[in-house]
Structure formats: C-alpha cells, structure tokens
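Encoded as structure tokens, the following chain is the form predicted alone, with no partner shown.
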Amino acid sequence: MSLEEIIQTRRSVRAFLDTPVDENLLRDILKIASYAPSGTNIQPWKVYVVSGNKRDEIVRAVSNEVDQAFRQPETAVNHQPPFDYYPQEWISPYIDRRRQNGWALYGLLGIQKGDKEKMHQQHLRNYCFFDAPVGLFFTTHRVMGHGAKMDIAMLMQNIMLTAHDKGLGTCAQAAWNAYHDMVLPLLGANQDEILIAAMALGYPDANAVVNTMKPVREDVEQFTVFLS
C-alpha cells in the first residue's frame, strides 16, 4: 500500500484473532515507530509490551475491578485516571461526534439504548484488549509536561500505521488509564512513571461485524482556515 492508502484504511480494530504475533515483528514495528518526532529529540516514551501470562494477569485483575465498579458503582471512585483525556464538560460539535460514533458502534453490535448490561459487556472488551494477543502500555516520567503526551501520541500513530502496513490491526485505548494504579505495579513500572495510554495489537478478525465500522471524517473545509 502507498502511505496515503495506509493512513486512509487504518481502523480501530475491536475484534482480533488469537494468532500469536512474532516478537521480532514487534521489534521491527517499534524500531520503525521510534523515528517519531519529539520536542528537542527527548523521546520521552517507555513502552511495555505484554503477551502470554503477563497479559492474562493484567486482563484478569483489571476486568474484575471494572466489573465490580459496574455492580457496585460506589467503588468506581477508587480508580481515577492520572489526567483528563476527555473534557469535564462536553460542548458541540465534539459531543455530537462522540454520540454518533458510539451509537454507530452499538448499532452494529445490536445494542439498544438503555441496555446497560450489554453496554457494560462491550465496555469490558477494552480490558481484554478486544482479545488481541498483545497489549502495549505507554508511560513517561511524571516530571514531563503536556508535550510528552503529544510526542507519545506521534509514536503511537507510527506504531498503528506500521502495524497496519504489515497486516496487523491496532486499537489505541485510553480506557486503561483509570486503572493505572493497578496496571503500573503489574508492569513493574517505577513510581515516577505515569500511564499515558494503551494499545491492543494483533491480527484483525475479518469476520467480526464490529470491524466493518467506518467512522465519519469531517471535510477539510470544516476544520481548516486558509490564510494568505
């Protein structure tokens, strides 16, 4: 594929095959992705790649906690993200796009508005990496500013595009952030690290209806101001 095709056909994959991903392939993807730009070349990222028993350990621990928070909402306050990914108060047009995306996803899955149990089960899919055999966690040092998050986002984009080019699928995930207090110790991370995001990676399940979703993109004229 051309670079244009790679960018335009990449999708967030939410159903994966259990086919293992070769570690050498993962190393190649990370090596290529490491050429992402960063402010003054500080490269403020650290990446934890989990598979096998370690992946399963993290999935079990966090999934149980998420399920408990659903059954006993008062326990949800025990886990808070280290920073706000989404705004405290939504405004248009962003809330409209969010709702459109959410109902498009639920529509494909046959989840009706108000069906909290099915919504919860779909939400839980985040915490098993949508069955992907590989999970990635991205951290940086706590002293780093907002620029480090931007740098890590560019690294993640490189990973997603490179993986897609090699026949793999990915899904960037902020859902794990609320459980950073559980995840970081299980990774053996230092206390001076902060979790920025996670990512599911593996071979897409081509037969899964959820992977047919194609989010709507705004026209260039809607988000660009040309000045001369």
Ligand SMILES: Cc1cc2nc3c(=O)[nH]c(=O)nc-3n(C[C@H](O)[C@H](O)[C@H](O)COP(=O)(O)O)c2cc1C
Second form
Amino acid sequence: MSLEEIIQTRRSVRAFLDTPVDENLLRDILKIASYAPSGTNIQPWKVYVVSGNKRDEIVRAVSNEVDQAFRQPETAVNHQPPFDYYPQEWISPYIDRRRQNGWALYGLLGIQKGDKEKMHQQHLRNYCFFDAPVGLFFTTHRVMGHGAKMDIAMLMQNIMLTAHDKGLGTCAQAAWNAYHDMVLPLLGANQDEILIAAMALGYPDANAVVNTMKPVREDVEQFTVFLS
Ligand SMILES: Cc1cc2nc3c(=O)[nH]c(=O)nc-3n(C[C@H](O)[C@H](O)[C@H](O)COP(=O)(O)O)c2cc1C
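The structure above corresponds to the form predicted alone; please provide the structure of the form predicted in complex with the ligand.
Below is the entire complex, every chain and molecule, led by the chain shown above.
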C-alpha cells in the first residue's frame, strides 16, 4: 500500500481474532514507530505491551470495576482520568460529531436509544481491548507538559499506520484513562508516571459488523483557512 492508502484505509478496529501477535513483529512496529518526531527529540514516551496472563489480569480487574461503576454509579466518582481528554462542557460542532459517531456505532450494533444495558456492554468491550490479544499503555513522566501528549500521539499514529500496513488492526483508547489508578500499579509503573492513552492491537475480525464502521471526515475547506 502507498502511504496515502495506508492513511486512508486505517480504521479503528473494535473486534479482533484471538490469533496471537508475534513479539518480533511488535518490536518491528515499535522500532519503526519510534521515528515519530518529538519536541527537541525528548521522546517522552514509555510503552507497556501487555499480552497473555498480564493482559488477562488487567482486563479482569478493570472490567469488574467498570461494571460496578455502572451498577453503583456512586462508585464511579472514584475513577477520574489524570487529565481532561474531552471538554467539561461540550459545544457545537464537536458534540454533534460525537453524537453522530456514537449513534452510527450503536446503529450498526442494533443498540436502541435509551438501552443503557446494551450501551454499557458495548462500552465494557473497551476493557477487554475488544478481544485483541495485545494491549498497549502509553505513559509519560508527570513533570512533562502538554507537548508530551502531542509527542505520544505521533508515536501512536505511527504505530497504528505501521500495524495496519502489516495486516494488523488497532484502536486508540482513552477509555482506560479513568482507571489509571488501577492500571499503573498492575503494570509495575512507578509513582512518577501518568497514563496518557491505551491501544488495542491484533488481527481484525473481518466478519464483525462493528468493523464496517467508516466515520466520515469534514472537507478541507471546513477546517482550513488559506491565507496569502
Ligand atoms: C486518542 C484517542 C482515543 C480514543 N479512544 C477511544 C476509546 O476509548 N474507545 C473507542 O472505541 N474508540 C476510541 N478512539 C477511536 C475514535 O473513536 C476513532 O478514531 C474515530 O471515531 C474515527 O474513526 P477511525 O479511527 O475509524 O477513523 C480514540 C481515538 C483516539 C485518537
């Protein structure tokens, strides 16, 4: 695939096969991705790659907690993300796009508006990496500024594109952030680290309807101002 094709055909994958991913392939992807730019080349990322028993341990612990937070909403306040990924108060047009994306996903899955149990079950799928055999967690040192998040985003995009080029699928995940206080100790991370994002990685399930989702993009004219 050309670079253009790789970029335009990458999609977030939300159903994976249980086919294991070779560790050498993961190393290759991470090596290639590490050529991402970062401000003054500080490379402020640390990546935890979890599979096997460690993956299962994290999935079990966090899924239980997410389920409990749904059933006993008063416990949900115990789990706050380390930084705001989304705004506290939504405004147009972002809220409209967010809703459109959500309803497109639920529509594909046959989840009706108001069916909170089914929405919850779909949300829970985040916490088993959508059945992907590999999960990635991205952390940085807590002294770092906002720029480190930009740098890590570039690393993540490189991982997603390289993985896609090699026949793998990925889904970037902010969903885990609210459970950073559970995840970081299970990773053996030290007190100075903060969780920036996670990612599911594996071979896409080509038969899963959820993987047919193709979110559209705004036209260039909508988000660009050409000045001369
Ligand atoms: C930083 C980041 C965090 C995301 N977090 C989640 C998530 O927690 N769960 C999820 O299902 N998708 C998540 N996504 C995927 C977005 O929903 C997806 O990128 C968007 O809808 C566009 O679709 P596409 O990736 O297929 O082009 C995330 C994407 C990014 C970039």
